[in-house]
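Next up: a single chain in structure tokens, the form predicted alone.
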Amino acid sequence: MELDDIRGGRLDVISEEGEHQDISRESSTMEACYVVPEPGGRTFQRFSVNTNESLRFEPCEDSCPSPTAAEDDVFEKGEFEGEIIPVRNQLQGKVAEMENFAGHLEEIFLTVEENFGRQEQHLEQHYNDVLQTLSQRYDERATGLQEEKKSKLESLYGQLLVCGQALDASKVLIETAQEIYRCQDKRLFLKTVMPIIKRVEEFAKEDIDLTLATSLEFSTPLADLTDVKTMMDSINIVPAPSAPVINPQLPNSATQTSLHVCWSLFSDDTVEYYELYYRPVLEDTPADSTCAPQESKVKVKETHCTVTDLLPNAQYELWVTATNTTGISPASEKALYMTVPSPPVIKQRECSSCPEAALIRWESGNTNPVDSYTVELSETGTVGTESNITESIVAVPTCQCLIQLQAGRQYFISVRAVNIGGPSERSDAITISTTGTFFYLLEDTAHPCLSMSEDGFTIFYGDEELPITAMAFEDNTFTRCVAILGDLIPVRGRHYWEVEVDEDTEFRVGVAYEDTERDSYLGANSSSWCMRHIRTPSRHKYEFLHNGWSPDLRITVHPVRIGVALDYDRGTLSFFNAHLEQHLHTFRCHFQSYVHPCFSLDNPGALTVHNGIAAPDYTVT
């Protein structure tokens, strides 16, 4: 059957279905087809409708009423839509399934035609090969017979020549003997008869071979037609499979320790089982190296397989062969698959937040690089449990992400690593609060004389002076000022934190750019702003330094707890006596870039940072 015939038949079926639908639409305006009794004694007539309308029911008597009476008593349209819509959707689904099945049949039809053409070419090739082989065998056999005939004739001809020569010699000898016998001269007879007798005796002694020099029969060995027989038998033998084609890796086809691999094969190939080979791909290892990883093998009957017990975020090389009763196919082209990465590890001590955003940093947790990361966050409920509402930030290229949040909330935040195999499991979640600005102190910037508390928010300057040779200075540490930076505040808007110090402690608190000079004092350059406390024998002296200059201010009450308010948008940095809710001073500057909180101790003592707190109302000026 041709493809056009099938398609034509399908179109006829569709046409008949369309005519049937038209008849159904017309019948929806006619009388009801049958009556449905109701337990209460009432009966309802059911009308046929198309897929765009709901079924309608109407009460009726034992006999069918007229269309006018039916219109008066018909139920409101839509009363039974809730029942009919699922049925309609189900019918539409069935129609879609039938159309898909018809399309599938067309594909099968085309596949059968292609397979038939391929088998026909295969049979014709076998036929030509058999004829060519038989022709070669005939030529070889005919040549052998011709050479054997030539050899026999040459042998017989040689023997015939020898016989002719013997006959000629006998004839000459007989004629000579007859001449001597007729001779009348007795003396001449006696003189010549002896040599003739001797010649006759010698001739008689000669052995003449009168047997044929060659056989009259031709040798007819059986022709070796085993290869022809093999070729003829192979026509009915299932051919060995062709090389399978391994599919590229699909998204979400892997876990941290497994891979789901699929492949395909020519539809006319008969296969008993497949063998899937795989091995990890190690960097900087040549393919022919003796240190190459050992390959593993899995035997399956399907065209897919799930390989387990693998390494996370590792690349694997896979190939597959097909086997049947005839033999093994060539190996497929090798494909590269990736397992899902291990979960990242959030570096909580390097995360910071403010009322409107949070900066999250993490470690990859994988030896091999990943494609991207996904950050997931959910707001905590009223009792501190995770809510069902989860937001995701996808395609994060690096190991940090700045997330916009809502003020006064608390969030659970986790991270997933993503590669071609899919996303990893969630990392351990951390809790982020947006009540106020929260940051940690950066230990890598601390002067060697400073030490930190276990929670990381109190710094100490001991009484014991360290010699310069005992101090280990790094590229990012302060070398002259006994200072430390807080984490960067990379979000515009208002930020607030507080600092608690003893009244005998000399200190500097404020903000500084990331590239502020490490061999300079805070406030003594153009990249830092700070409040400084100096203890003199007579009083407490306070300076508000920037670029080495301070306004002439006098503070009568020593602030034990100092509030620091940073406003990027307004370009202000303000200081407050938090206990007295008293404004001390405000720097006005257009900050060129984001700044770090900074803290310094000018004499032995301690300083504690309080952050993550809401800014008091009195700080809004």
Contents of the next structure:
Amino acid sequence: MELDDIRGGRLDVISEEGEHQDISRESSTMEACYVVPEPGGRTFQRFSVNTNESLRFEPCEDSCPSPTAAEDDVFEKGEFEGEIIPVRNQLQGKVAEMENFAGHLEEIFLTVEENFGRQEQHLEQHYNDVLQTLSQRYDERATGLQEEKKSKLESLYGQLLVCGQALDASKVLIETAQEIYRCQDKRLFLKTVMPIIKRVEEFAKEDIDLTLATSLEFSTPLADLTDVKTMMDSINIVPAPSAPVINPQLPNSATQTSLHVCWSLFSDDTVEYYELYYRPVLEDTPADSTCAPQESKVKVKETHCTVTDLLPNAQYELWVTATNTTGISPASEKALYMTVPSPPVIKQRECSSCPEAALIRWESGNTNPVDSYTVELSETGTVGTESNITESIVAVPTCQCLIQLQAGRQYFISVRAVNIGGPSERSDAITISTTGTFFYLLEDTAHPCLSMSEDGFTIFYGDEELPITAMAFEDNTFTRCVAILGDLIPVRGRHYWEVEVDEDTEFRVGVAYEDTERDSYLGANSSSWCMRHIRTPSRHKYEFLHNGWSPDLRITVHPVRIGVALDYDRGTLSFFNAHLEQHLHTFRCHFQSYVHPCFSLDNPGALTVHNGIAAPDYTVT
Amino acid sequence: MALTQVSSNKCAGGFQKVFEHDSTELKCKMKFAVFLPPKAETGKCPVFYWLSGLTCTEQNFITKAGSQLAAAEHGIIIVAPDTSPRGCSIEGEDETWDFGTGAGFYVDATQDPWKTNYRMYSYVTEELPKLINSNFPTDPDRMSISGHSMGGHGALICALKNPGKYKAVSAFAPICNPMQCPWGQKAFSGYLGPDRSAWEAYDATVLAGSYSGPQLDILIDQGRDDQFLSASQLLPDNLISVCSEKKIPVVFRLQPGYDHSYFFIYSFMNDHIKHHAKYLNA
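Next, give the form predicted in complex with the partner chain, keeping in mind that what was shown is the form predicted alone.
Okay, now the whole complex, with that chain kicking things off.
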């Protein structure tokens, strides 16, 4: 690429960005590339590097002039290219940051406006309240005064009336006295004068109450404005918040050791910070409070919080209070949250598979029960890398699951434990190949004299005789026949596996029901079918045993690799010499339930099970 | 070669036919039975050769053995020739039932007056296959052989003497070691002369001892209540020990309660045809 093209192409991009911002940048690591302007006066790109000056990009004009000889030293094509790119990336990064920042500022601006608006409202209301109260008081007082005035006037008026009456009465009396004085009739005068004189005397003795009935002063009690005062004061005081509302647990917000809790404010309270309290809910809460689980609290400014360091699959009680300068709100309602369970652990040795299905068993991974399990499977890609989950089986109630699969594929299968908090992390995956039938041997059924190889597919019957006392018989172990069962084959259809033996091993191989008698020999009862090899000094003998009976057969070539083909649908169990592809015998049996492969050694020796093999064509009729 | 159809009956979805022709090996008219399965109408089928025992003709097998259903299911042509040349007017041929007519023993006789006509070995291994392949929709590379009693002996020796020619072999109550039993000794001395070394070429037990060729997989059913077994005519133990020693795969089944008859053959014919089908249809 020509140097011109480099400049023409890439640098144009940088120049666009340069126009948008004029911000000081940190020095780039680019070497100084200083382009000498051509005598024609056209401007070049100029990079001021290793300085704090802002990088300014003048757009390149029409075509870039060819570099001068001097520049050849300075510019190395590759360097040039390589150095532009980090600078450009840096710039792009800065642009993004600035945009983010601008966005934040906007948000903050809006929030401030909101808050301000709320404060304003608040204040208005407050003052309105105060004014209202004052005018109320005024009214009260005014009416009080009015009434007082009224009552005083009334009493004065009354007094006035009384005085008037008294006056009238005296007047009348005086007039009567005068009348009598003027009366000519002396006799009548003497009759009436004495009572009149008495009356006048009495009247004169009467004290006239000249005091005013009421005082002229109005009582002016002190106005009780304390509550107005408090109101005024409280304008300056922000009220304590009311209790927040804690939200119920959101699905998929919890992890094994953390909970994401959200709450909201009930009203337009001002809150400085929240305090979130939490404590585990124990199954068995003791009677005395001294052993109550410890409460923890977290102080947060936001209306959400992620509480960490919790136990998996555990229930927690949470509540939150809001605090501002005035005080602390009452606690919110208590909410119950649950952490997600720990992931289960798939029990590798207890998983089996066949072309159409797999049986997966796992351990819960949690001491307390969980609600259910989810099994996830994905087919491995052709490259062997894990592809996305192709199927999920939810609401599995127990720690095992029989999954339908397709033949001849490979799958990764994992399990999650689920409770109301959500699903756990995925367990470690197990790889299942749906080629052939695959099963492990059940160690807990093995006769004590049998030992197993590490991979679990070879059994040995040692030479030394174990004393009976040293043998640890369990409920499930074979006690006479030195035998072991394979894991159950719980899927209909055809299954095939092979057993490798040597020339002299006396063995029994076949299938048996789960409840086959542990104190009986394989093939000697109605719950097992097997091929038996007996070695005599002169030859090999073979029996195909069920219920103690065998057909009479001779086989001339001793099979060292025996193919066992089980067909539930047809009710057949066939044996083959796998090396020769020779059919040996077929049992026709109507299986009442699923069976286990069974193996035993009748003399010291070893036997290896090979499974996960596709059934050869000759075994399929 | 000209074939004349003698009879044809629809059977098991196919056709059970009987043909007659002039045999060049046996120098007489010979009949043989052919079962054509439904598949033969549209494609080539492998061929299963059945050799019958003493006193039998081509009829016994097709009427008593119950082979047609299994043959139809597996798409196999079954050819069942007669057990000896007929109408050759050889003196003594009808004297006993276990020598001469109906008792060809599947050898090429070297002794007079038998050597002209009694060439059942060549008939079965050469002439008949050529005839069948040119007249019927066969796959010439897929042949197998089986038989009962003397025919079992015949099947075994044809397979052992022609490594790779027959894709499968089986037998019902075969005469395993004719050199050691009355039947065989009578027949061989008559057809092959007194030199016992000449007999070895037609004794399955001896042939097994020196067999080298592609691996065989021999299925033999034997009735436990077979009178001829107890009469030491069949001698399967001899064959088994040689095969054990020489590692020739054999599965030998002793069937309790069964005798030497076609009832016995009928009971296990399906197993044998399945055994043959496994190799013919592979």
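Residue numbers count along the first chain shown, from 1. Every value quoted in this text rests on a predicted model; they were computed, and no experiment measured them. By rigid core we mean the largest C-alpha set that fits within 1.5 Å across both forms.
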{"item": "Exceeds or equals 2 Å, Cα of residue 160 between the two forms, core fit", "value": "yes"}
{"item": "Cα displacement of residue 327 between the two forms reaching 2 Å, rigid core superposed", "value": "yes"}
